[in-house]
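For reference, the chain that follows is the form predicted alone, supplied as C-alpha cells.
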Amino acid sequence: MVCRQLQQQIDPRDFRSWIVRLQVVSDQDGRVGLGAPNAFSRDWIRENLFDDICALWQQFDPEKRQLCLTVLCLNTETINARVEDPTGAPTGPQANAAPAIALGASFEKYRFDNFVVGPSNEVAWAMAKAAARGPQARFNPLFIHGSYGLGKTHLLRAIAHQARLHAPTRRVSYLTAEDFVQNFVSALRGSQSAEFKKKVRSLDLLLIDDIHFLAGKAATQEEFVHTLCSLIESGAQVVLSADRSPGEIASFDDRLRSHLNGGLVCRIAPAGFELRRDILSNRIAEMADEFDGLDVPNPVLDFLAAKVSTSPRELLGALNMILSGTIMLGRPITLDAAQDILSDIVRATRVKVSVADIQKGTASWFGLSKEDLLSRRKTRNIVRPRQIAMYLAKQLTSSSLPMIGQRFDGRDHTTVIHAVKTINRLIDDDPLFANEVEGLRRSLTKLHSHNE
C-alpha cells in the first residue's frame, strides 16, 4: 500500500531508480528496516524521499513502527542488512552504551570541514562553529533560517558532532521539533513533565532542527519559552534552525519570538554558481572510495550547476541521477547523457513557484483571502481550495509534506496527505473538476515562469 500511494506521489523516474530497489530486511524492537543496495542509494533516498515515505508508513503501520535506511551486504551465501540505530549507537556488543549524542541519525557525516562554504552561508557557517566551541552570550539563542536544502540541519548536526569532539562531557541534545514536541507531550501524559523539564534544562547545547513545527501549539510553545529562558541564564547555548525568519512565522507567541530576534539570526540564501559548482566538486571527491576513478567533466558539472538552481539538495539529488543512469549501468558520463537524463528536472527548474505563490494564486483564483485559505474553517468553499492548493505545492515545489502541513498554518502532514488523494480521486472522475485544477496551475506557472 505504501509503494502504491508513494508511486502516485513521486516522480515515476525516482521510484524506478531507488524505491523499487529497497528490500525490507528487518522488523525488531518496534522498527522495521529499509535495505537499499549501496550507501549510495540510502543516502540518496535519506535526502530526498525519506520523510515522504515515513509520512506514508505512519498512515499506514497500524503499529506505527518507525523506520530506518539500512545498506544490504551482499556475500556468496546470503543477504546481511547493517542496521544504523535512529539514534546513531552502534548495534552488537555496544549496543548498551549511551548514544554520544540523544536523538538523531549517525552525525559522522556532518561536520564543519565538509560543509562546502560561499557568501550565500559564510556567516552562518561562521557563528555555528563559535557556538560549537562554547557558550556565546551575545549571540544566544543563534537562530538558522533558510529555505529547504540550504544545509541547516548540516550544520545543527556539525554543532553538535563538533562540541563532542571538543567536550565529550559536554551534554548536547539534538532534536527535531516534532520530536520535542512528541516527548513533551508524552511526558504530560505520563505526568512525567517535571522531569521531562528538568532534563532538557540541565543541557549545556539544545539544538532544534525546524522550530517553525511549533507554530499554532500554544502549549508547546510556552514550555519552549521557558525552556529557552532557563538554558540562556544558566549559561547553556541555544540554537535553533527554521524555514523562514521568527517574524515571518505565523501563529508564534510574541514572547518566542521577541527571544528568538533578540539572540543572532542568521539567513542562508540561495547558492550562487560557483558554490554550486564547488558543492559539486566536493561530493565527487567524497566518492572516490566508492567509485574507483570517478571522473565527472567540466562540461557536465556546469550543466549541473547552471541548471539545477534550487538547492544544494536538489543539486546533489540531480548528481546521483546521473551516477545511476551513466556508471551504475555501465555508460559513460557525457553531456548528452546529463542532458537526457535531467531533461524533466530542467524543464521544471524553469518554472519557479513557493509554496506562498501557490497560497495567493489559488485564493485569487477562487476569491477567498489567503486567511480564509490557512484558516480552520470547514465550509467546503474554502475546504476544496485548500486542498488544491496543498495537492499543487505537492505538485510543483520541493517541499516535503510536513513542510507543506507547516506552511498551511502547522497542519499535519496527514492533512496534507489526505488532501492528495482526495484531488487526484477527484480529478480521476470529475473532468470539469479536472479542468478546473489545470488552468490553476497553468495560471501559476505561467506567471511565475521564467526564461532561459
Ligand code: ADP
Given for the second form:
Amino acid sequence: MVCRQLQQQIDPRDFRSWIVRLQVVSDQDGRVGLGAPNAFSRDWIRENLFDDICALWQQFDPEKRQLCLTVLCLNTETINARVEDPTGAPTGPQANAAPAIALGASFEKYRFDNFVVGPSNEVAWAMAKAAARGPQARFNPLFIHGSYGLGKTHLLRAIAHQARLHAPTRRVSYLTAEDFVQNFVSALRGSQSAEFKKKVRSLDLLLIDDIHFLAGKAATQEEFVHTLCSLIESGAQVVLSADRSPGEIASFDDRLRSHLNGGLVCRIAPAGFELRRDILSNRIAEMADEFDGLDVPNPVLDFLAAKVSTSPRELLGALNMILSGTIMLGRPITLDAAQDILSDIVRATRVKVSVADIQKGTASWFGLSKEDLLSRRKTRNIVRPRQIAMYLAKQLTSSSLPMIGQRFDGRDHTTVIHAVKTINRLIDDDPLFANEVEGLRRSLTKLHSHNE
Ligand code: ADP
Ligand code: MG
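Please give the other form, namely the form predicted together with the ligand, since only the form predicted alone has been shown so far.
Every chain and every other molecule in the complex is listed next, the one we just looked at coming first.
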C-alpha cells in the first residue's frame, strides 16, 4: 500500500531506481527495518525520500511502528554479484543477467552523454572519458575529488557504463568504499578473503567511490594498498573518488597517499552560473520524454540557477520540487510559483552555521556552559551533548573531521568519528533521542536564517 502510494507521488525514475530495490528486513520491537541494497542507495533514500516514506507508513500502519533504514547484509553471494567472476560469467543472484546489464539499472541514469561539461568539471570529465576508453591504463589511479553533489558518482558510473558498453569483455567493477569494506570484512569472516582478493585483483577496471570513507580504517587501507599495487602492476585502470584531495584526507596511510598522488588527481569545482543553467536545460530536455512537451520558461531557469548555487544535486532537487508543485498539479510554471515554492529551500541553502554557533547552541540547549561542553570532563550529561555537537558540526558545516576535532579543544579526529557513529546509532535506536537532536538542529538552523 505504502509502495503504491509512493509510486504515485515520486519521480517514476526514482521509484524504479530506489524503491523497488528496498526490502522489508525485520519486524521486531515495534520497529520495521527497510533494507537497501547498498550504502549508496541507503544514503540517497535517507536524504531524498525517507521522510515521505515514514509519513506514509504512519498513515497506513495501524500499529504506527517506527521505520529504520539499513543496508542489507552482504553474504558471499552478493560478493560474487558485485565483483564478477574473472571468467566473465556472472555468478550469484544475477546469474541470469547478461554481463552488460549486470551493473544495475541505476547505471543507465548516469552517462557521459547526460553529464554537462563546463570549466569547473572539464578536466575531470576528459580524464574520466580517457579512463573509460582503455584498454591500457593511462594514469593510475585516476583520483577525482570535489565536495558533495558535484558529480563524482555520476562520472564514476558513467565510466563503468561506457566501459561495459564498448568492451563487454572488460572486467569492470564499481564499488563504494563502504561496499569495499563490507565485502572485505565479510570475506574475511567467511574465510573467503583469498577468493575476494583474487576476484578484485583480476579486474581490468576498478572504480571505488567515496574513498574518504576508508579514513581511520587501517586494516582495510592496508588491503586496499595491496589491491591498488597489484592492479596497477597488471595494467588495470583504477578510478577513485573522494570528497577531499588525498592530502586532505587525514589518517590516510602515507603509502596510500603517495600512491594516490602518483596517479592523476583532478578536482571538480563548484559549478558556475552558466553550467548550472546548462545542467537544468539538459535535465529538462531529458524529461521531455516523460512529460509531454515539458517547457520551463527561461526566467524560471535563470532564477533557479542563480539561487541554488550549492551543487547540481540541490539544483536538480529544486527543479523537481518546482515541477511537482506546478505541472504535476496541473498548474503553469510561472516565476511567481517558482519563487514561492523555492523560498523555503532557498532559505535553507543559505543558512550557514559555524562550529562555534553549534557549540554555543548545543551548550545552551542542554543547560551547560560552552566551557563544560569543550572540557575534558567525562560525565555522561556532558559527554552526550558534546557528541551531539560534534555530530551536528559534521552534518551542518563543511568542516572535516580533523578540523572539528581541533575546534573541540584539539581532540583527535577519531574521537569525532566515534561521536558521529554513536549519535547515528542512538538516533536509529531511540526515536525520543532522534527527536531531541532534530529539535536542536532546527533551532540552530532557524536561528541563523532569521538573522539574515
Ligand atoms: P557526488 O557523487 O559528487 O556527491 P553525484 O554524482 O551524485 O555527486 O551528483 C549529484 C546529482 O547531480 C546527480 O543527480 C548527478 O546526475 C547530477 N550532476 C552533477 N553534476 C552534473 C553534471 N555536470 N551534469 C549533469 N548532472 C550532474
Ligand atoms: Mg557520490
